[in-house]
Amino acid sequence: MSGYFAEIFSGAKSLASGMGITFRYMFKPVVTVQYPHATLKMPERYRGHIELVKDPESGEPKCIVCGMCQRACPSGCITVAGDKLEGEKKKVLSKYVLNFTTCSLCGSCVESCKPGAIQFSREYNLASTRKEDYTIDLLQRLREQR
Amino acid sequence: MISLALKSALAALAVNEAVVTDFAARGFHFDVTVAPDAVEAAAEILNLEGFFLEAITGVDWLADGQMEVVYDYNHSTTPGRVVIRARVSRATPELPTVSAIYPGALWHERETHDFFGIVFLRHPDLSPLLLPEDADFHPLRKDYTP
Amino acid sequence: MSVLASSDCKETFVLNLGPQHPATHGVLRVKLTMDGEYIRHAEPVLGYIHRMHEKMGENRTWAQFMPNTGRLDYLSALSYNHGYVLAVERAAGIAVPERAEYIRVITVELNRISSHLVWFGAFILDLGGFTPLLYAFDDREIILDLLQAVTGSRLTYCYFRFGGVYNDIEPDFITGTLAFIKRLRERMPMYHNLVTKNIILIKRLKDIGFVPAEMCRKYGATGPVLRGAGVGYDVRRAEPYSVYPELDFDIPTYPEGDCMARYMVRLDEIEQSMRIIEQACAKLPDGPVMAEKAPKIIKPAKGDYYAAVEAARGSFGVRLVSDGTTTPYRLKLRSPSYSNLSLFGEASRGMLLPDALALMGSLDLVIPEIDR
Amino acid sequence: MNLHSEPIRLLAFLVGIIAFAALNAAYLVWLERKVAGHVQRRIGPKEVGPFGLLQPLVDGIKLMTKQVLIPDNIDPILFRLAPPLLLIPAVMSFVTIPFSETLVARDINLGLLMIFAFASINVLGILLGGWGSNNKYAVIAAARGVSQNVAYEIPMLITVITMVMITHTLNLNEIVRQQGGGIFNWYIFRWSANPLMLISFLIFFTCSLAETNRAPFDLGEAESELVAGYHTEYSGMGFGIFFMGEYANIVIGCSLATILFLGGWQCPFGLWPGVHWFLIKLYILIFTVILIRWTFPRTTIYGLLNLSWKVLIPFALFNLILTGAMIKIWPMIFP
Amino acid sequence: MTLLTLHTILTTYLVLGAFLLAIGLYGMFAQRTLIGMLISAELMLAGASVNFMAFNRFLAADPTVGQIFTLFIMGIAAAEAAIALSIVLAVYRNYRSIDTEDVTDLHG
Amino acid sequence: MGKENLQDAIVQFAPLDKLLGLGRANSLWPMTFGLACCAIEMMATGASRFDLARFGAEVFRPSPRQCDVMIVAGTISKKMAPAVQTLYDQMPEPKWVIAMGNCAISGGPFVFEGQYGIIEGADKLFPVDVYIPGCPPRPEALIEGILELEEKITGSRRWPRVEAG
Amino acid sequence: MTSLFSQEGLTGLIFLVLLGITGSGALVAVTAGRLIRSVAGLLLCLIGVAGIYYFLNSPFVALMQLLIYVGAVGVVIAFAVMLADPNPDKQPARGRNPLMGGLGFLTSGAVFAGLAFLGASTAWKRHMGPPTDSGMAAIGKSLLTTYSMVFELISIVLLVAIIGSLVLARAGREKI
């Protein structure tokens, strides 16, 4: 019998203390970051989709069209092509297309890139009504950035 | 570690040699290849010793014309991984179920049947588990083409 | 004048829980044969998110399979990364620098805490309480920020590499982690007051959903489910890997085997993980984070290899069969939830629907990991 | 006792009441979302109108213009009958609630009884809605809802009988009038009537939570078990009506607790009685109800019945007997 | 006597009572299930109650008698419903249990 | 659940369309429907840090009958496809679909030569209104997706655009 | 002729509506194809009857009718239907015995005609004298004085019913 009352009492106490917690939390400041008005800062290493790195001297992409990224990519979302200009030793990048919709952001491509010609972008809030927006021509993107 | 009695009991079932493996290099302690009919007996021995069944899987040795079924046993208090293998021919991949001893094997065997088409005799229900209900293909066979 | 003149007297009916049902945390389907609200027979139907991981393993190089491991169990992706790299390192004989091992342990344990926090919230959500979920997510967001600063992703990490980790940690990661542990230590009593001591929760979890040790053994259940049944099996202790032998931590066990025991095991594991992280942060040595001799192209010797790690849900094993080429010949993933779920049918027999859902929640299922 | 005393007045009040019920339903949802937000340290509706105040309006517009899906294999009559069956009794109950001494649609002598009579009808809404949907989840939810309602009606009615023994009337306005003159005349603190009045109040409050299917007794809508409970198959306005009925019921339950125990429109200090006091008390109770929902996990059906049969009913019965004894004994000691 | 003043005369109520009684009677004949018959019985009781109340209102010397009678009828109806529910349950159970091995219980 | 008898909405007047659009756009109730990894990010979006509730879109309804928008968060396997299709059919008009994450857009990383188990994109099953790429997308991206959908419904954007950086 | 829009007219209209509800509810209750609809009809009818009680100057009984009949009895019956008849889909419309139906129709028709005729044709003798109080207090007083015996009896009946139904429902229930 005493157990019966003790259980009711302790139960009521636990309920009251629970409500006390939620009541107190109600007056604590909110933790929300109100997205379109305020944004979080992405960390240094944030992995957005990849983008090409500009050579600071020439302004051209650093890419040497070795195709390592293309080979390293597990899901084959990178297409690289280069033209071999006459008289030059190296190939020149003519096409770098990322099909972002199959990318898994694993970083293999960035890792495999010897000259450091690709890096992760800071894009974190992509949304679009068109699927085609995500087949990204990175070369064109680089050109538009300048 | 695995007791001597267990080792000898399992070695008695072995087709070839029961190998005591180097755990650091291979990840398990004892490797026994048994005849397909003996998997039940092996399971019984291990059950009496208090082992649990971690997984059952198949390997398709296309070149040998054989399929291998691998049983991973482990013990929860005295660690010691025991691997039981059995090879069946690819033409008639059949061997008895151990689900009467380890009900946990029901799903593992169904899954192996899904992936390799290995038939576990006296298994109560070999309908596809991970594949769609009407699936009749076995995707992990090496000669599988969709 | 029979009441049942024309009805076809079936005493039971079949209730399909899922594949889209709030309680199944994804796309599990459970075929329940019910007698009123009592469950006569429960049969989980899997495969609704079967993503062919094992098939993909055979189509890719050893390194290319890495991102898949992060998507097996998205709640504790790093454990799965860890399991896979361990297996490949074992197969290819790659040694890992000590600093990398410590970083792995710190991040894995952080990930384990975040996984348990999500489980905690989702479990209480199953029981009908909403607010604890969001409190747990508050704490989890901090972990995600920490891990994101290191790995670059929030959820499906692909951070470990054969022979080390992708990149080194920053010093403020350690300070942030220790600050977070301090904060979580202060928050734990709040969770206990709000949830654990709540009479409604106790009534719903105590003596509900028995999974005894013998049943765990028969079905191969591991992790908190097994430890909630009183068996102190933990891969981190049973088959020590990485630098766990150098760290001091306990393996919480509760002998009851009911939902409450599993609940308590996980909450205690959060505390233990915090201990591990603190020690690891203190012991963190300097040095490289990537083995210098790690080959770029991996070609393990012929043979098969096994490696197991203690993931948040139990023992995760990777069985590799190598034929000496650059791609795995066979890659078997032994996922803990698969075995843990397989006992649901037997354990839930004769239970009431809400109790069975409490049992299912206490098993902590992540469906993509089950279906693979 | 004649029906046609002031039909115009009645009509005006009826319109007012429906407006009040609808407004309450709409803004209680807003309040609920806002309180939930702040309890969980987030903001809640904010972007639609100032403080998200237009959110209910927007939701209403959306629900009204949403396509009404009538599933194929249901019982169309019961399916359509259920939502009004839930809402109309709830709205009707407002007729006799005294918001202030004069602000009452019809001051019926049997007001208390009338509210319970109507409240007992809305069980049917749940039952028929769940059954008519021909959905297993809905049927289970309906069965749960009904057994819960029936179980909790008993301690609730016993408590109300206790109150009626003390007040000697069923007229709600009269009950409030008896509690004039300060906070210690409220029945919840009227130790002289029965020392366990606080427990009576708690029993009544718990029961009204259960009667209105509110958390932690929201078994009928337990979404982790039964998808959306008895309104799983309802879309658009059918669902909206269920929603409104639910909130109207909450308002009635809390109004009744206010009237019976917390002195209705009486001021705690015995000054300026009026509708504002009623509303303040009412909304404090409603706030408590909301806070409870966002704090506790859900009970199970047996936990719920255990609570009713093993705790609430014994306590309520004990209270009843004690009150009877007090009524007889008190005058003997203090003649 | 117009349609709108029907409520002021006794006959309306008596006819209604008779109607309910008769329809209940018909139901008793026509319904074949236990619950259907229970529903019909409730209708007949309702008819009787209406009659009581009508006489009470228009003719009785002591206007409480009819009301009390009606209240008693309600009490009876409640008891009847409870019993009927349990019988339905019992029959249902029994019927089901015939399918299982419990048949021997019937023979002792 | 079979076919439905369709009844048209009660009010349908051209001048009201703008109001209706506003109403619908600001009261997007999503379905409690997660398939895989992205579902966790969906939960995170509803949680305190990001708070989908600010836009009135936190009312996750478990029943498709009461939802306006279906957030396909995760990989659709071939076994699951019929169920997803049914859920879509069960939603009352007007309804929208957000494909969240790379798997829902195109099958994501699980597309490979000879794959046998997944549907390569939700748009193979039903029309998709908004695509949110990422693996998984950050919660901000999901909010952005909701805003994008609102823009699609009302024809104008009420919120500032955020440049990544 | 009373105007429809006067107070009296409105009252009369409400009464007619109530009559309609009662009658149609009763008809549905005995003729509906599905049991659950019969129950809904019965409930409709009982709600109508409650309204008619209100017209008969006894709001107390009217409310009790709602509380007990609709709220309790009706729910219990509906529950019984749900328990015994869980699958409305597969159930064909209940067949009726045409002979019994016809017989019932004749008998009930005769009863109705007879009673209605009797009710309409008899010159009922109105009670002359001062009207007595018919409020709740009077009912309560009578229950505990004049009719206390019956009151006790009915409580015993209820008690027996509860125990009996418990025994009946409990029997054969195996513990799960």
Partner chain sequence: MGKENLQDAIVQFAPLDKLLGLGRANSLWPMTFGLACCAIEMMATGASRFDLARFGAEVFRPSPRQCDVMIVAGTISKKMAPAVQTLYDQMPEPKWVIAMGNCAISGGPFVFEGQYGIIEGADKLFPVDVYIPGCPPRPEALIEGILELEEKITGSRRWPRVEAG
Given for the second form:
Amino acid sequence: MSGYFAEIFSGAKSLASGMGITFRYMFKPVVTVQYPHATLKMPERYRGHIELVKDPESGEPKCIVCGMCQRACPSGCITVAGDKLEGEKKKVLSKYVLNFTTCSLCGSCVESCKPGAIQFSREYNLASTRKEDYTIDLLQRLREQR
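Given the form predicted together with its partner chain above, produce the structure of the same protein in the form predicted alone.
Only a single chain is listed, so you will not see partners or other molecules.
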């Protein structure tokens, strides 16, 4: 009979402890945001996928097609190609594709880019149901921003 009352007391003690925690958190501010009607402000240090940087003088990408970002990427998600035009000394960027499905956002490509031609974007809402939406042509995106 004494075990019966001990179990009741133990259960009541556990219930009171749980209800105390519930009441304590009931009066604290809400952390959940009702997305998509409300969104959070992204912190300054947020790192999204990479994007090309424009040269402020010419409006063209700063990329010199050295391929260091492609070589530094551990997951092999960057494809860079350039063409040598007649009369030009340097290559001109013709293709810069990011496969975001395999990108780990490690930052090796940004660190290895000596001319500072790529940076992390501030874009965070990349939800999609199609795999093709995550293969991003960064050169085309840069040209569309003009």
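As the structure is a prediction and not an experimental result, all values here were calculated from the model. Numbering follows the first chain given and starts at 1. The term rigid core refers to the maximal set of C-alpha atoms that superpose within 1.5 Å between the two forms.
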Exercise. Core-aligned, is the CA shift for residue 84 between these two forms 2 angstroms or more?
Worked result: no
Exercise. Does residue 43 move its CA by 2 angstroms or more between these two forms when the core is aligned?
Worked result: yes
Problem set entry | Threshold 2 Å Cα movement between these two forms for residue 114, core superposed | no
Seminar exercise, completed: Superposed on rigid core, residue 14 CA travels between these two forms a distance in Å of 8.9
